[in-house]
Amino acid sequence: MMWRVARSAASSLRQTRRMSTAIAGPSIVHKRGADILHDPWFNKDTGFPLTERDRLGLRGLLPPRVISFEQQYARFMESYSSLEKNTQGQPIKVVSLAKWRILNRLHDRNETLYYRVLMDNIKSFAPVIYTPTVGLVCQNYSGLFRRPRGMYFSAKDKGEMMSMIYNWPAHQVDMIVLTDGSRILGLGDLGVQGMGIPIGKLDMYVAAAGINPQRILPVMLDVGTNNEKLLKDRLYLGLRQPRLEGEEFLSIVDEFMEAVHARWPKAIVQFEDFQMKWAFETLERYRTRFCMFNDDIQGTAGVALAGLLGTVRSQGRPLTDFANQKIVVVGAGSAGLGVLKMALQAVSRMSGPEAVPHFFLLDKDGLITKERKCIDPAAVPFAKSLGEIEECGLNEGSGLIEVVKKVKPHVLLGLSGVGGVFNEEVLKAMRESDSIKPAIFAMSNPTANAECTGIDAFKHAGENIVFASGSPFENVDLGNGKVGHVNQANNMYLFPGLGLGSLLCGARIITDEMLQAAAECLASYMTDEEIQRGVLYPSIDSIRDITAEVGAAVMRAAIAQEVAEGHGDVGPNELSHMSKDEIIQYVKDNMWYPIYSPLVHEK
């Protein structure tokens, strides 16, 4: 199979410079004077030219000097650099929250400048507005809350959501990220404080996919919390009641989904950080009725599959050898089961439906077998029979270290949420892997919940491994000029392209084939040379190029499956006649980019 050459970050920067010189069309504004200054979408701070100040009633409300966009940008970056310098040596949590605050204040005041800063410095700022700092923000959200962003639907709003949805001022919404706060990263039930997740995800949609920020909507579905600490916290902003369960819970989600799609029929809804039982239940409940997906199940699975396929390439094996890979997955939650489901689909497509994959699934009670009582229905397809485990010398409930020693897996993949579970003994056992280049994926977030660090992986499992983590870690200096590459197997490589591609083709639903196309596109992005060096995922600096490619792959799959209904003036027939390159260009042409546009007042 031919693998295309990955674009460099320099290409992306050249595109950015070309776009920054574009002439922006005027924006119609129905406000005047101080109301404009208080609206972060239209506010330009001191960047309003004098003629605009006159026609919008701003003269005298701002200092007389006009500061250009570039000067404002440079001033903010200087402030940020000063913050970094002044917080050196302070605890990491203090520094992380200080960085988040300075970016959040800019977001509250001037969205155009905020998104430009974010896009141009995505590698530095993604860890601040997204993983891993977003977990810390959610833990402290009630105390950090200053200005409302997004919408809050609660159990108290039952029967009112169809009218409430019209309280949102935007006439059109393209992308919604929804959470109930029940399983925030690896932090558990954070209730209404989980709102930080949809906000951070949608910032990544804007930065990586160019979704227009006027057409995004973060949503918290507050059905209570079982977190006793939060219920007793005087600052907690959510409902002070236990979580709704069963049909009561589902009726709230049903009402919200009906309300959203009554007003915005083409809006895409991304479910985020729902506890496992509701993650699978809601995915199956809505996926054939609405254009929606669950990022924890499907996004994580796609990114993991891309890394797993890259691992096969790093061994110098054909992709069809993926069916022979022995994969041990630690963590039987929504993410772990989602990865195995997509991996099973890939094996079936490569080797036929009769192929028997070599997957071993463990949870807190050890290896999951068919003999176990009260097994989760979603885990049943991956439970091993007694005969299968006896062949490996294992028993029902065998622990991680025993499984690794007996199975000698090609891949050890962690989505357990248990920090350090890949300890020294486990990692050293991976030295006996049957693979010439074993892979260790420590994918749990936030950083404290990672199954192991990059340093520990290379130290104990050996230098000849492939390593990936969910949170960012630095590359590891192996000495003698060698570098142990730490790949960030983060959903940010996949969900922006999945959402954008689905939007731009007007997908009626998001199918498994569209997800597979996204994963395989991401897997093919790296060159053979990069793969051999252990680089499985591209630099985040080129995230917009990656998203364009993934989005185009999603569109092609949707067109092939006849679920694409067209977008705007481009109908399904026109889409079906576009070449691969034309679709990629179509995606790029529809990415929003932040520049100040002239404002024209209209009553």
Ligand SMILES: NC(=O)C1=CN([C@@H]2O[C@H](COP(=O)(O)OP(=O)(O)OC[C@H]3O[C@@H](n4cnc5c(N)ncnc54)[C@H](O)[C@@H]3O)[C@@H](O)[C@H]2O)C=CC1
Second form
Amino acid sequence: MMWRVARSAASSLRQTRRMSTAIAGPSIVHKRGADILHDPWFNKDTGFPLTERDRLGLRGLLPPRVISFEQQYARFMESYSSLEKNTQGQPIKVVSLAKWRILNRLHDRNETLYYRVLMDNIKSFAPVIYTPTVGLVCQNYSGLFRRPRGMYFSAKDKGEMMSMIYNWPAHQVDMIVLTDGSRILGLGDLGVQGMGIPIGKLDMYVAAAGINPQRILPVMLDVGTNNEKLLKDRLYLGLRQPRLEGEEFLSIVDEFMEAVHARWPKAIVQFEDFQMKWAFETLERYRTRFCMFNDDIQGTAGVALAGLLGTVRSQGRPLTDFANQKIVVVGAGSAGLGVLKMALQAVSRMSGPEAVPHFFLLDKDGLITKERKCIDPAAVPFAKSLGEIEECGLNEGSGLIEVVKKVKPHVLLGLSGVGGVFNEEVLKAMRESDSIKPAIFAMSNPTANAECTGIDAFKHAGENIVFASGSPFENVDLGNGKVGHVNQANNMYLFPGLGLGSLLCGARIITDEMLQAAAECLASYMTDEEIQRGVLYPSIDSIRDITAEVGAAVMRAAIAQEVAEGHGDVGPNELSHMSKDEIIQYVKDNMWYPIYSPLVHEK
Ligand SMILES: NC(=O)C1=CN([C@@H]2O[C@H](COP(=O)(O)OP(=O)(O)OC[C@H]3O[C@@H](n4cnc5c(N)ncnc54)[C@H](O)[C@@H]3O)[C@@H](O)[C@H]2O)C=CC1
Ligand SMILES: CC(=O)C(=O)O
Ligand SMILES: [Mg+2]
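For comparison with the form predicted on its own, kindly provide the form predicted in complex with this ligand.
Below: every chain and molecule of the assembly, starting with the one above.
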């Protein structure tokens, strides 16, 4: 079959991944000498074999002994362990930033080694390069800035973006993560400093989805900031002006999207951490024209839906019971509304369009009802009528504790960005839940913004709960040898597969069905035995495996909907003839893996 040929071509490309900048002749890399050592993509540090040192002008630029990749790896891990030991007892922020720095330095120097240690130790390193530490990095980004990574497009670049996009040195870009820094995790508007987020998300793409790091592009769209503290900070690296609004803002995003599409028509753009109004508006504006998605709305929705379906199974109920679950969502922003929209679609699919879901939505002003003045259009489908709330003994604007006490929900899900909002009283009220296994999802990031901690959830709501948080917490020792399992409900289980699947089938657009397939795949990944133990999501150690499955599910949905236009030598026809197993294999074969490849041809 044709695709098999393409697959082996892809494998050999992977083996000699550095060939993308090849020139004819004896060496694969066009650079020489110190330029190679200063290029993290080609650099092997002390690992350059003697033949490469000879032929690439490296002789004398390195100490004489050649160190193997394995030795370099062990040496880095030893340094990391020493750092952990030496910083014991120091404030958590100091330790976290020290860990980030040592990893970042390796990233800047030697990408192959960096991505290998990241992949192999993802459980230890994800909290450093992703949430929670990435939040701290963003808060301190201007001070921490040493070397540029990715691209910055600012309001001052209007009219220039089409030429600027060609300043990016790589010929091909597959995956772009774009932010305007306006809602970074639960930390608010961090302006240009939000750049840490696209960088961290794309590191997860490489580690989890095997996207080739030479083909990723983190992007900051700096349209100003409304953060007064940053505007006054003399070190602040972004534009010192209030955020652009309305058409001025949209024209900047439009210009960027056109420029990207002109240079890399098949690149996928992930919108990340845009404030709610622009998150929804840009999604609607671009989703039928470009291959793009909004991770906070859609990725979060997919991961939350998988967890919600898991909670139904944990109660020993069939999935069709989902429509009967009482779900209280705290936070009516891009993430909370995305989750409810997808949950509503699931109810309608499983129980028919007539089914009435039991969703309750709260924001900072309490329960959202139809009587509310200035209700956001996206929240309207979830606003309760007065009749409905009176039936539950509630009033317009009832607060969280009142809602939990009266509704006795099966699930309490937080996407408010407010740390500790699930306080002792709220958690204790969950003991009266109508579920035999009440579920508490404290999904806000970073750690200090989580609605509650794992320890507090098990302590106050009881041992029989299932618990998930957006940032990692340790499992909870319940005494008597029992452990309260802490899940990580984070869109990292979904966006890498959504991007990878879309890329490998050459999706024209990303549809709701592709997202739904991703969520269902994630939900069905867990066994009944795991679910019974309160394990709703896989361990992060298996994130590559789950991402391959999610990617394949996304591809199948794209093929079924005829939005898959093919990738490389694999055309839509070949894609449509692949079996389920062949698609999974195709995905796995196309995942990049960090190894040192020869930089010169053998003579
Ligand atoms: N675990 C995950 O995968 C993800 C987590 N998140 C987290 O979700 C949080 C919210 O993100 P967005 O929805 O994009 O933010 P947003 O700013 O669009 O929405 C926040 C919402 O929370 C509400 N809120 C604020 N204070 C509240 C309170 N005391 N009680 C109830 N509601 C309150 C606001 O009124 C607003 O509706 C952030 O912390 C973010 O890190 C977002 C995406 C993915
Ligand atoms: C995880 C994520 O996307 C967020 O907290 O915004
Ligand atoms: Mg986000």
